[in-house]
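Coming up is one lone chain in structure tokens, specifically the form predicted on its own.
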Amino acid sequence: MKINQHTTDHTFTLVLDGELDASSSVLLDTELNQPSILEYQKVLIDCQKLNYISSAGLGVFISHLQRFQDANVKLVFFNMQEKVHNVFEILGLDSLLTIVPSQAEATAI
């Protein structure tokens, strides 16, 4: 798993590349746990190259969700592959998290 980040004035974007499993979820947790991330209005998660997500990976997002909501930071997923989106749907996370098809839509939120 490779995780790249880039920022603009109000947006922090993480680009996930590869498989998000128990071992790589530690990297994601470290990225999302940065105190400075709460200074942004939005955290965008680019899932275009995310090929697989395990329950550990999902757990990392869920564990940070309340923290982001308390800080009024929007968490938005975009460019999600169908097989990864199906995992979110099966677990009902698509109704809990904001998932949009494109970066343009994620940016517009």
Given for the second form:
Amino acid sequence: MKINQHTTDHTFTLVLDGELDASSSVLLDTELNQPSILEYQKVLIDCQKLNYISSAGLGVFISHLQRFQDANVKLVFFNMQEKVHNVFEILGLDSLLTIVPSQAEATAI
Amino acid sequence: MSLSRKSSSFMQPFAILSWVGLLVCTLLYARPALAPGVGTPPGWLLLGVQAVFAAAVFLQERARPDRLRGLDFVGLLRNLVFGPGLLATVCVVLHLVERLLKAEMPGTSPLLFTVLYTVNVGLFILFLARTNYSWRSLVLFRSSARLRRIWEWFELLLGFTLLLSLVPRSLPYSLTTALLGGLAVLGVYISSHQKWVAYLNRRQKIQAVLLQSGVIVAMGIFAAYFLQTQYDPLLVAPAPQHAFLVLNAFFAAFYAFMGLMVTFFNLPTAGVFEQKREEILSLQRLTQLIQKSQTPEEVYRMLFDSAIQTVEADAAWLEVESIDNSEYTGQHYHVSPDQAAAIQRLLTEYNLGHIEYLNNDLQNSAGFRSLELPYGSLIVMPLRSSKRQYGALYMLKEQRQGFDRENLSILQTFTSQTVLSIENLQLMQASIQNQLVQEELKIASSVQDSLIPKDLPIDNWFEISSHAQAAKEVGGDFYDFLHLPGRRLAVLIGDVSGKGITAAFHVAQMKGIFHALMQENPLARNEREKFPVPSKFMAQANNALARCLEKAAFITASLYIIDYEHGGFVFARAGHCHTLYYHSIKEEVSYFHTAGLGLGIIRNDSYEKHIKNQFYDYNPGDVMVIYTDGIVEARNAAGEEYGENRLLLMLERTYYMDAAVIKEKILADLEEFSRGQPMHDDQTLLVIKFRASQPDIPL
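For comparison with the form predicted on its own, would you give the structure of this protein in the form predicted in complex with its partner chain?
And the full complex, kicking off with our chain again.
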């Protein structure tokens, strides 16, 4: 799992590359735990290269959900592969999270 | 050996008897009047009896077990000196008594002198036998087969000299001399074998020199006695076994003398050997101590102390690169950290920081001279394994040429032993940690196992078949059944996120919630409200879990309440896998795609909005397949997932079979798909097949 980040004025983007399982979810948690992240309006998660997400990986997003909502930070996923999207959908997260097909739409929100 | 033992016990009375015979013969020889009828015994008889006595004593000594115990050479010598040494003293005392008697009672003595003389001859022969067989132990110590053969010949030839004096005088004098001379030379040759001396330390060598001097003195006392009595006019004794006694005495004395010389000239080198021995011993001690110690710090301290002691360094310091922020970074001995740092800087400048380095002339290298150190020699010994560098050991000595290659190699051994121990300790800690985890998993696994219902509901309205297999790492799959009044059955299936013992706890919690909530509500206004509908159940469960589930954890579950009297069921899906269903009238297999959020994701009342009930009327022959994600996410060698589609195809092929058979077919297909791949997650599979409503027939 590789996690790259880049920022613009208002957005913070994390690019996930590989499989998000129990061990790599620790890395993701560290990234999302940065206090400075709450200063952005939006946190974008680029899932184009995310091949797999385990329940531990989902748990990391879930655990930060409330914190982002309280700080009024939007969490947006984009470029999600179908099988990963399926996992989000089965768990019911698609109704809770903002998942958009492309980066353009993600930026537009 | 047993034969010679026997001969030993046989020889003792024989020796005593022959000595008594010798005494009688000698007395008769001195005073024929004692037994007028017998007369003076002939010379050959006397010599013969002497020979028999000598042979008996020597054979008896020869047959005794080796006097040398292990490497206790000093003990052997001590026994010899305090045994035969005492004999010599007795001999001297007898001699003094004899002198005294001679002065006090001049008239009566010859007979007594003869007795004493015979006693002394006996003692001397005993002494010779003891000494020479002690020497044999030393000569043959780690000897070659050739030397053993030579020794045997030497013994045999010495024995032969006993016969020499019995032979009529016709033997030419020169031949006898040549023979005896040759034997003496052989004795000298044998005396050159003093290998044992090398095994003595300095102290033992000094003891050996003293004890060997003791042997020579004892030998001298005997010799002096015999030389003096030989010409004593009072003594009337026959000629002794000259050749044999002289040769043996010569060998005994010469070997002792050679040993004395060898030991004496070996004394100066004893210190060096002892130091080497000390080095080996301290290495051994170090190894033992290191194995006992619990922490890397203890190991380093031991290395440091042993190294200073062994190479006798005047100053030293140990620098340790800290592992996982442990506090120990090394220690100093008679050198200030500033000096150490200065030397280290210099070494780094020369690019010698962490390599094995020996400088025996610090004053002659400009860099070190400028530091104005009071030291002349330096060793740098890095501590490293193939994996990493642990630090380095620096040793200093005041004098120049203070260290040699041996110091270097012994330090090398010390450090490699230390590094090995450090790595072993790390491995051991890892393995203990591992064991704890294994233990935890075992507990979790048994907890989980106990949470899976062992008895499936049996009824003639439906068939249920179940399968549950935990992956090695315990996950959190669960399922349960509960009979409700009015021919209803509640079926719960779910999966707790996370692994290990926490997951097992949450499974237990979830089952507790299930059994608690599925209780009849006595205040219910109508039949339908007596038990919570699945969506209500999920909302209440979510509420209960909100307070105890950790932040990143969630649970997916599906609850089905089957009313088989009315042929319908209601279910709610809280983020759990979709239900696969065979519809017997439409003859169609499909998934129920319903919305529903996992438990613990939203922890407030708004959760209820995210969960829906779905009602369904079933027909006989319908099949419901419920499972956990471990089934559809199982992978093959190419990394592809088993998937919902393949599962659906399997049901299309098997729906007409019995529930148990359908389950077996699906599992067999799954097994074939993921053959050779490790199981990532727990797999749970339930197949429920509905039958036509039937009258209640007791089973």
